[in-house]
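Consider the single chain below, provided in structure tokens and representing the form predicted on its own.
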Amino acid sequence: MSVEWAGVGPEVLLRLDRSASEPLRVQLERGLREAIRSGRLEAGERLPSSRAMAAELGISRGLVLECYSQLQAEGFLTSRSGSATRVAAGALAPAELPVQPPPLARPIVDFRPGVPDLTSFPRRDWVWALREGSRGATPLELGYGDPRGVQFLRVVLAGYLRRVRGAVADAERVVVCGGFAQGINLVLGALSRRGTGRVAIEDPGDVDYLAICERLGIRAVPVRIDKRGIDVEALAAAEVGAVILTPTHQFPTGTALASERRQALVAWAQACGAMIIEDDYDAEFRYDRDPVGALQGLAPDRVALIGTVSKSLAPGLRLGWVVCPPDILEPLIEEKRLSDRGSPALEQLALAILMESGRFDRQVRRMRQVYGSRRDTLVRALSTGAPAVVLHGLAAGFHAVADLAAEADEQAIVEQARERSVGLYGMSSFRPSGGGGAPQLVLGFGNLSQTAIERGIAAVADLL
């Protein structure tokens, strides 16, 4: 093996390996880049002339000139006629990143709410649907199409939402998006641009809304939730232009918005010209009766309905939709166009085929049974290990709320459970107002086997 070394500056060596398959010029360029990036060659430092470098390395001068020219084009070197080649002032060694603390070990049993069973994704059905979608995809569908999404999926989604969610939906008002996160940003962005400066959020609820609203220049106003859903009188007093709700299965309390409050909420929105943003959170999974219809069906001109397949299939698909009221449809479509030019087409086609074929409905029915069994396991485990704990919010979804004793220290229980490698989550972490409340735990069971649920509860039963 023939290897040449060259001294280019103080304690700086370049190594060329003639037996390697990589061209010598590429090796030389890489060596100089690494020397500059690491700080071994400092800004302004003079490099040998091309003739001297070539002689020291035993290579042609033309090869060195090509290397210097390439690194000058990339901004690593600078040179003027009649002057030496030097390290460019902007090519400094990167600042050291701050040392990050090691991540906490993941709990062996994690009752994190909002996570579906990630092992039950219908892989064979999805692969089949992707294959069918790829086979039939048209040139128009594979290009820069309608920002709202593939027409085929929007038609199928509109039919599904009318049939299953009782929504007032047509393909023209459906916008496909990258999950709920993009959907809520699109809706809030459209509202902000038309002058909405205050938006109500549920308390307790998703605390991420605080950060999302702040980024958009909107003030998020927490409004309390009770056993019948959001307090509409408190909402009216908040003087907001919109409200974000999970009316079918409130997150995290698990309650459903009472019928009279649905009517009062719609009346408030119509009287004030306000917008209701409906998060159709895990609405498909109801155990005591058919799923409650979407609030959007009562006032389609005042409600923006956001849904996803994150709970019914998997969050990693990043597929969701917004059924838009006419007032914000055009600005929302334009925002979608500017943000990403549209969602991935093949995944949209696969979802449309999955829904149209009936396989999507079959998957939801199957998972409803799986989650129902896990819910029953949680109830049994707590009734045996911690009979004083009261559970509620069990009629739908895959999380429950556990009421602890009035004198219980919610945070201490969460921390002690973590020491036993069990992930518990206190209700206080879901209060955007930061206000106190009765000590409670939010117990997710969607991504836990029945054995894991039993083992986890047994490990912390004495704490509860």
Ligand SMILES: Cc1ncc(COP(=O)(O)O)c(C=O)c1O
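Under this definition, the rigid core comprises the largest set of C-alpha atoms superposing within 1.5 Å between the forms. Residue numbers count along the first chain shown, from 1. Fair warning: this is a prediction, and the values are worked out from it, not measured in the lab. First, how it differs from the form predicted together with the ligand.
Shown in the overlay between the two forms, fitted on the rigid core, is a CA shift at Gly58 of 2 Å or greater. After superposition on the rigid core, the Cα atom of Ser383 is displaced by less than 2 Å between the two forms. In the core-superposed comparison between the two forms, the C-alpha atom of Leu24 has shifted by at least 2 angstroms.
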Given for the second form:
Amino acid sequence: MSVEWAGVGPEVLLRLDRSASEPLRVQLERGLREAIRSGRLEAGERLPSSRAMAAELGISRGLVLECYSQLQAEGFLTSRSGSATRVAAGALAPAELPVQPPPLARPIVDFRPGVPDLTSFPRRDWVWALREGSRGATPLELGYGDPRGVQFLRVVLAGYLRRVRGAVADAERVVVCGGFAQGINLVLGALSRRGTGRVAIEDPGDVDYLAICERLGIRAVPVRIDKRGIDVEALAAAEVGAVILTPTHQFPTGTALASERRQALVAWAQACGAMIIEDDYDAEFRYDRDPVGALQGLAPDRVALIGTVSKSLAPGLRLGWVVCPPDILEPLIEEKRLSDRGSPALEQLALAILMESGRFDRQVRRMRQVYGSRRDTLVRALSTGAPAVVLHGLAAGFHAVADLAAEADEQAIVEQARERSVGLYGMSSFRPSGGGGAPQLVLGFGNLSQTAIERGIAAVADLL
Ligand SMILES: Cc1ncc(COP(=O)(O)O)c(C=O)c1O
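The structure above corresponds to the form predicted on its own; please give the structure of the form predicted together with the ligand next.
Starting with the chain above, the whole complex follows.
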């Protein structure tokens, strides 16, 4: 191997390896780039003439000229006619990046709420449906279609929601969107265009609404939740134009909105022309005998019903829908058109085919059993390991609320569990008003095997 060094200025900078397969010109360019990036060659510094560089390295002058002109084009070097080639002013060594603290290791057992079993996604069925959908997609469906989504899916969804959720739905009023997250942004965007400036949110609830509303110029007003759901009197006093609710399975307390409160809520909305935005996020997974129908069925003109496949299939699909009341339908379609011109057509067709074929229902039935067993495991593990803990909110979904002893320090428990590689989540992180409350944990069990639940609870039982 023959290695040669070239001195540029006071330092030894370049090394050419004639036995390497990499061409000499490429080696020369790379060597100079590295010298500039690392700061060994500083901005403004003069490089040897092409003749001197060529002589020193024993290569042709043409090769050096080629290399200089390439690095000029890349902004590393400058040269004016008649003067020397220099390191360009903008080609300084990059500033040192601030040292980031190492990220916390991911917990080994993570009781994060809201995550379904990601290993149970029906891959084979989905591939089948996607293939069928792609094969049968019409040219119209592959174009810029109706921003509401593919007609076939909207028809199938409307039927499904009437049948399973007791909703009042027809395809004209269904808008397919990118999960609940896009649905809520579209509805709030449409309301904001109509002049709605204040929207009530559940407390406890999803704290993201604070930022979502703020971005749209809407004031989010937290309204308290008790054991019967949202406090409708407090809601009426909040003077809002809309409320975002999880009436079937309140997130995160797990209660269902009591029937007299449902009536009172609808009466309030009708009396003051307010909009109820119903988040139907995990409605498929009820374990008790009485399914709770969608609130939208009671007042389809006052309720925007938003659903998602994030719990029934997988969040990664980013598919959801809004069943929209007539008076915000046009602005909502316009919001959708302006934001993305419609959701991906082939995935919509696949979902429609999956639902129509009965495979979606089969998957939901299968997962209801899986989550039911996991729920039983959690109850058992806690009653053995931490009998003082009281669990509730278990009638549906895949998270539960655990009441801790009154004097327990919720935050300290979360931190100590983390040191044992167990992810626990305190109720305080779901309080948009920031206000305190009794110490509680929200325990998600959807994405944990029965063994993982047992191991996780055993690891933190003494803390609880
Ligand atoms: C309360 C609530 N609603 C809806 C969703 C679903 O959101 P998306 O459909 O955007 O995944 C979640 C996700 O965790 C949630 O916690």
